[in-house]
Amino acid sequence: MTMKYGVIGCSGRMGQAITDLFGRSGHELVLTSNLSGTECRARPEVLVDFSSHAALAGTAALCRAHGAALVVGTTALGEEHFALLRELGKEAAVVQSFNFATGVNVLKMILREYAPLLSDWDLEIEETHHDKKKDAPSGTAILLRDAIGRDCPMHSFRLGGVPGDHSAHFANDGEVLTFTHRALSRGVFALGALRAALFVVNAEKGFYTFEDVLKHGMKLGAAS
């Protein structure tokens, strides 16, 4: 299927990424925004949006004003945007993720499921992302501290233009297990991002998560 999308924060990295994939993958650019305006040469289907919380109220209401649905992977988000995204949920389809690599959301539910077993270990987490990034520690390094489901120290790097490493590190007094998850470029998340547009352009109104879009897929390939 063919979708017409824009994109919030088009000229920033993740943008360019996005846009270019979902260019080579024949979908149709009718919507730009970043902070010189918003132009828009159709109604989009969809909105991906990876600026800036500070963006996250426009978003919503083009999203409004367009009949929309949404994917959202912007970072360092609080309460009150979480609200307004379950707000949105209610009209529109709308998947959030700190993080759209598959790798790290399967690690997320690897963690989940397995970390129990570790509750009497030490347990720090370890986050390294480019010189650029404004957000200290990253929203993938919370989550998966949220789906471990205990406090810990986290320690994070800004280095150079790496695009996101992550690691989990469990220790006691004879052994260290280490979950790591390494992205390689940019493009992990697009794809993500835009495995997640084609979930949200049919799903039925709602808040999901990039785990609900894989496990959609799981369920398809294995009615297939």
Ligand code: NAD
Given for the second form:
Amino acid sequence: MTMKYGVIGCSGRMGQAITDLFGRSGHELVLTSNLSGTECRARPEVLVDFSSHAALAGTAALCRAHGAALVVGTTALGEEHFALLRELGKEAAVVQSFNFATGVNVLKMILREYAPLLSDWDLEIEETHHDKKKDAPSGTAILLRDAIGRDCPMHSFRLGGVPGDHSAHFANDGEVLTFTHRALSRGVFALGALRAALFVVNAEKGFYTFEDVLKHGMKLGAAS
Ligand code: NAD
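Output the structure of the form predicted in complex with the named molecule; the preceding block shows the form predicted alone.
Once more the chain from above appears, this time first in line as the rest of the complex follows.
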């Protein structure tokens, strides 16, 4: 199946990784948007937004204008942005995640299930990203903290070209338990965005997470 798609933040690091992968996979780029403006040459079925929270209201308006689904990976979203996405989800299919890597989302499920067993252990979350990253702590650090379900110190390093490393360290007097995820390239996020786009173009309207996309894939695998 080939898709007509648009990219918000198309000239950015993630925008380029996304257009590279989607292009190699045979999908047609019909809308591009970045700080210098928007160009559209056909109706997109899905928009992929990895840009800035400042772009989100405009992205929602583009989705409504084109009847397009949405994949959004932008971080540093606040409650008002989630309210906007949930409202859009009443009219369109929307997938949001602060991290489109499969491993991070599996880690999130593990932590949600088992971190309650470590509720009286010390906990600190550490993340490292490239030195151009604007927000700290990362959206993924926040996602992992929310999966664990309690506040903890979070430490951010901004070093060189690191695409994204995250560790949740648990410890008590006798043991240390560390969960670590490393993205080896931006390609993993682009691959997740492609999986999400292929899911969302056929999904009922609603607000979905990347976990929903992975679980849908598992059901399809079990059925085949
Ligand atoms: P970048 O700075 O390289 O690119 C940002 C792009 O957004 C640029 O093309 C810029 O022109 C555009 N942009 C900025 N403000 C805009 C606006 N108001 N309207 C339209 N376009 C606008 O950033 P990046 O490294 O590509 O990251 C982009 C976003 O994706 C960040 O929020 C980052 O944290 C996030 N990200 C998410 C994941 C994930 O898996 N969810 C992975 C990596 C990065």
